[in-house]
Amino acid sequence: MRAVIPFKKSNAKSRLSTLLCESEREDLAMSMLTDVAGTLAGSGCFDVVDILSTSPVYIENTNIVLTEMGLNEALNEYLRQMSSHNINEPVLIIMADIPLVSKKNIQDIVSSRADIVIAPGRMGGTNTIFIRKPQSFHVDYYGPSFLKHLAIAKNLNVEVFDSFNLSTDIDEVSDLAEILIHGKGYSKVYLERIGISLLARKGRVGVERL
């Protein structure tokens, strides 16, 4: 069984630019990637963890697969290469910006008997897909990708994996509060190190920079 994490470091997480400069956003992206990759490795589920990256990076216990393609093109080429090399093992595609993912989340997903397991993100996105037979599926991210992936898998046995941890992708400044509240890894340590802390505003929790 293998896992693949698509990753882009250059000018990462541009919607956080009101709080973090470019180098800080890139460092946070690397911290989240480290959290996700570490969880995959620690789950004990995978023989191979590949990072499909647009630039060279180093994360322990992973392989780096460099690509200049966009997200859909790179992942579909990855799946095609698996098929062309007769690699028929299941594959987990997981986004690099969901640092709250737990080992149990991963173990529960890969233990499913479904052909496809989809963990949706917020607002119609797709944060994780487990594909039992890679040759039977292709991805189509952006927009309401959760609905698109359900349509692609219409003739397959599909399970929707509903998880707070896996639905919490970090895109907006307000999302950083979730890392500070629930996080346990490098991402939380990094935010605290650069002075990001929780801020209560009339019953809602946000973040501020000290």
Given for the second form:
There are 2 protein chains.
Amino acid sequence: MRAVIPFKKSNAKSRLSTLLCESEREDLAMSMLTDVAGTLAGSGCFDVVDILSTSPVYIENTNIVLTEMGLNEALNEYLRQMSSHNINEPVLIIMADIPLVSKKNIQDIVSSRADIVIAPGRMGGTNTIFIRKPQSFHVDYYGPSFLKHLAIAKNLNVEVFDSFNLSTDIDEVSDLAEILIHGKGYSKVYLERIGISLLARKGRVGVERL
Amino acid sequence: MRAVIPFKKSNAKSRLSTLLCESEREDLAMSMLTDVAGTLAGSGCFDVVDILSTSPVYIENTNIVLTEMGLNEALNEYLRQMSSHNINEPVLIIMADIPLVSKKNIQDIVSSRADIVIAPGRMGGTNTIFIRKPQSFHVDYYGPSFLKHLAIAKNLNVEVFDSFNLSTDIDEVSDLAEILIHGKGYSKVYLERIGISLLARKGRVGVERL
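Moving from the form predicted on its own to the form predicted in complex with another copy of the chain:
All chains and molecules follow, beginning with the one already shown.
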């Protein structure tokens, strides 16, 4: 069984630029990737963890697969390459910006008997998708990709995986609060190190820079 | 075992007022309450489902408990009343604005062996809390209540329940997209009836009024 994490380091997480400078955003993106990859490795579920990246990165226990393609093209080419090399094992596609993912989440997903397991992101996203037979599926990210993936899998047995951890992708400044509240990994340590902390005012929670 | 749903109908969900008028917000709040209460009743887990409300509402298979107190005071008085009447059964406190909750979510929570089960909301909230011994706990909502509840329960055995369904409280206009994408109950039917639909533009998802 294998896992693949698409990753883009350059100008990562531009919506965080009101709080974090470019190098901080890249460091945070690398910290989140390290958390996700570490959880995959620690889950004991995968023989191979590939990072499908537009630039070289080094993360323990993973392979780097360089690509210049966009997200959908790169992942669909990856699935096609598996088929054309007769690699018929299941594959988990997981986003690099969901640092709350736990080993138990991963173990629960891959122990599903469904053909396709989809963990939704907020606002119609798809943060993790487990594909039992890679030749039977293609991805279509952006927009309401959760609904698009359900449509693509309409003749397959689909399980929707209900997880707050997996739904929590880090895009906006307010999302950093989720890392500070629930995080257990490098991403939380990194934010604390650069002085990002939780702010509670008038019953609302946010983040601020100390 | 019992469940209690705090509810406030008057001027409900004020942050939705840019899209919905007051009567629509009240109707949506009632639809969400109906979804939550129906799921509790359908779960088969509870002998009693109480709605702790500031105004009379009628929902099948529930009791109405009128109160003029705020959220924390009303719930803590409810827990005290249980103790003073020697009602030592477990209680589930669940918010009225999480219409995605499923029967399986409820069954999974109440089958936990922990003293306290907390399902976080986004941004540090607490959307559902299961209290095995009501006399051992009090609530403290608003702000980072998830962290406050962990602190209150520091000498108890706590399980954090990981669920996107339960984390999704409907506060902002953009949250309505979650009902349209994932909803299966009255709330979704209601939004569709008043012409609220999903909008996907430039890779982002939102809602619009037709």
